[in-house]
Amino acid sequence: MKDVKAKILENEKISADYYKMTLDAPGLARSAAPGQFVQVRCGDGLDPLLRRPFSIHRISGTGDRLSCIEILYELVGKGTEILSRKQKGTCIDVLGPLGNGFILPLSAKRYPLSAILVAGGVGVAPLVFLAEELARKKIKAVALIGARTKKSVLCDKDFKDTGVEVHIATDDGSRGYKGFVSGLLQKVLRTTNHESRKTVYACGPQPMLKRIAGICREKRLECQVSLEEEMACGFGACMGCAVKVKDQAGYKLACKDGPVFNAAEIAW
């Protein structure tokens, strides 16, 4: 865990609510694992007092030298205002990478491997990170993405730049699936690849997550879900982040035991 002053390199509004932030942060960018994240300092004073958490959403650089990491953020409240109006050239308090992150396939001689994405919304944020390194260890992913709507739709040009097979749910059907992301994953697996062991990974809204952790229950598939929790500190100093598990420790904290759980450990 660091904390360091990163310079912003870019700061792009990719849609009407969401920016893209690339910041210089080569110690950050050598260190971060998919699913791990980061408390950003928004403001230049103490308004807004509290960091604010994003995920690592990919890291980047010069050849072999990782010296990037882009953060992908919505237009939500008054600290992502403040930092959808900082300027390239100036610099920002980040702290991390914090965090848990997804546990990645091992290889199997017997059995291919292949992975399947879920993301909600902004939680295709730390997903992208995660499809690159899955491509890079050969494993085949499959990314479903839902939004509300076409014009919310995010980063499936991304996924398919790695190599990954892209399907979209809308809510109102303006573009894919008609319907919940959920629904869209009960779809693909009726119609995929039974031959290879899968891994499904999940990051969106609650109930969404609830839904996905339920039907890989009944399709006996592991499950990893990236949780969407307020975090004060980051790093389990605030016990604000509890998250209540089925074992015998009642509860656990998304900023130091997660933000990745096991879908089978949350009670949901």
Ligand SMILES: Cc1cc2nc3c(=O)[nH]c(=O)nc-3n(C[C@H](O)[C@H](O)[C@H](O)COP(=O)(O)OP(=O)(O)OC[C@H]3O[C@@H](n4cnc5c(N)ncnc54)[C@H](O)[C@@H]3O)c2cc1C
Contents of the next structure:
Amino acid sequence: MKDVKAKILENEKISADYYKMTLDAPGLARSAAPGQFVQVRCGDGLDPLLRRPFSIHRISGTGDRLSCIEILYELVGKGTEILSRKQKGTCIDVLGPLGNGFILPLSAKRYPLSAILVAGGVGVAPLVFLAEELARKKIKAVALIGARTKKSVLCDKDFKDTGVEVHIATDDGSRGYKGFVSGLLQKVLRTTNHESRKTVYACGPQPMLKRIAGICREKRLECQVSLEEEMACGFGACMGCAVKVKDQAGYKLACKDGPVFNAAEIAW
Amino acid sequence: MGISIGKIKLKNPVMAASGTFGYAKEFEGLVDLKKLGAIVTKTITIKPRPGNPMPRVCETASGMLNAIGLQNEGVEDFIEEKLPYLSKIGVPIIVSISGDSIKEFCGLAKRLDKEKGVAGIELNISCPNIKRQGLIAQDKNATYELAKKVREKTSKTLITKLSPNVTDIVEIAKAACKAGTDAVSLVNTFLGMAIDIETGKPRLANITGGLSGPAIKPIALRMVWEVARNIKKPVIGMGGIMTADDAIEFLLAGAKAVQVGTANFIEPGVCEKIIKGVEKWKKTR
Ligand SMILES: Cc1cc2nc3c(=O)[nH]c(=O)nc-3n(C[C@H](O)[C@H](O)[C@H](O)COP(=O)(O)OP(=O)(O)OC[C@H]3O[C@@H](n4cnc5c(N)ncnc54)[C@H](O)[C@@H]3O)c2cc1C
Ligand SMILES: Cc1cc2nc3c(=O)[nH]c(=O)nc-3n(C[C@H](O)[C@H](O)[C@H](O)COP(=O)(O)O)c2cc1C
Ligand code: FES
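The form predicted together with this ligand, contrasted with the form predicted alone above:
Let's see the whole complex now, leading with the same chain.
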């Protein structure tokens, strides 16, 4: 974990409310794992005061030098508004990599494994990094992308570029399956083969994750979810980001014990 | 730069505030822990406390509200799991304690009195997030009685942390001093709330919470000034300190030392910066 001043190499609008920022941060890029996040100080002054958490969307760079981290963010309020106006070449404070990421299957050699990535809205952000890691390990993956309408479908091309099969669900049916991505997951599970052991990796709004967790419990599939809680620090100091777990311990911290949890562990 | 508070010698007057610095390990590598004047640990209670439901924090204009509810693993876990690390850092460790009764406070003080790694005890009688009728820190008689009873149980340096949610903070500070506390620290958070206008619901599950950060600085500073000119014992000032200049304001208002809270979340290395700035200022005086 490091607190660095990272130079903004790119900050582009990718669709109506979504932006992608590329940061030059070699120290972070080298140690980051899929599912981990960073805390970004969006403004320079006292308002907004707290940093904002963003998943590490991708690691990139030129050649074998992985020196950049990318974040994919949705314009929702004060912090992201300021972020969207940041100019290329300026620097921002980035703390990371934070938290525990997704647990990847060990190897695909002994028995067939496959992964189903389920994204809701901007929850797609960490799953692209995950898809790239899975591809490196030669683990077959399918991505299910949920969005409000066809205009807000994110990253379908990124998944395809890593060789991942993509299915899309939109709330209004303007592209792909009509309805929630959880409905799409049920449909996909009905039609896929059952030869490989599947793990479901999901990131998105809480109600969606709860539904996905329910489906996986029913089908006895391992399910890992990336949770969002309001955070003040992001590294276990404030105890603000508690997540209720089934264990008698009561609470775990989203920033330190998560943000990725085994869905079976959560008291939904 | 060195100062003393009770029996504790500090190499500089800048400490990390309770509840904002965890048990220090969280900051390893982000700040040079050895440089700190002292570390005040997250408030502990006799038994583990699960804390409040979520959401527990929310941002407000230049500040934040929290209702953590004193989540902690209890004193025995603290002594076994956290204290060994803390005592190795090489800076005075001040342990913040709280309880539901005078008996619990006394039990904690007695237990900690035996621990070599503990330099001092801070009485958190001002946490606004535990359900009780009013705070001890809102009643001068209750404050006096508590501090006096705890004083009898420990020879360690005793600091009483005051709540700003009172009409006259000076009379509470005086009661704490009369009871034999070695210093007072102020302020804890201001009781506040925020409502999400879209859902019409409070933004904290606890409805109300404690306000901290730059938003409270002018009021905290005024209270520190009022207390410092009315008592003889050392005053430890805090509330919204983000920079060395902020810390210097508190020192000028009469505080002998300061604590840095919310700023640690935003800039984990901020204490080191503040120490440097204060050192520089002291030299030029
Ligand atoms: C571990 C983690 C990873 C995240 N990854 C991403 C990501 O990759 N891309 C992305 O766009 N967003 C991500 N988020 C959510 C992102 O942090 C919030 O959208 C952001 O903080 C909003 O800041 P703001 O100042 O623009 O909005 P604000 O003005 O602070 O709030 C606007 C709205 O966003 C909600 N919000 C604020 N903070 C959070 C939060 N921490 N979590 C959830 N909702 C919040 C508020 O309740 C409000 O409804 C992540 C959150 C967490 C906890
Ligand atoms: C998230 C959070 C948790 C806190 N927990 C405690 C605590 O356990 N005990 C305590 O005495 N004060 C606690 N405080 C209060 C701080 O120690 C400090 O008094 C207050 O935040 C004002 O200082 P600041 O504006 O620099 O943060 C907490 C503050 C915050 C923001
Ligand atoms: S955000 Fe502070 S402990 Fe998790």
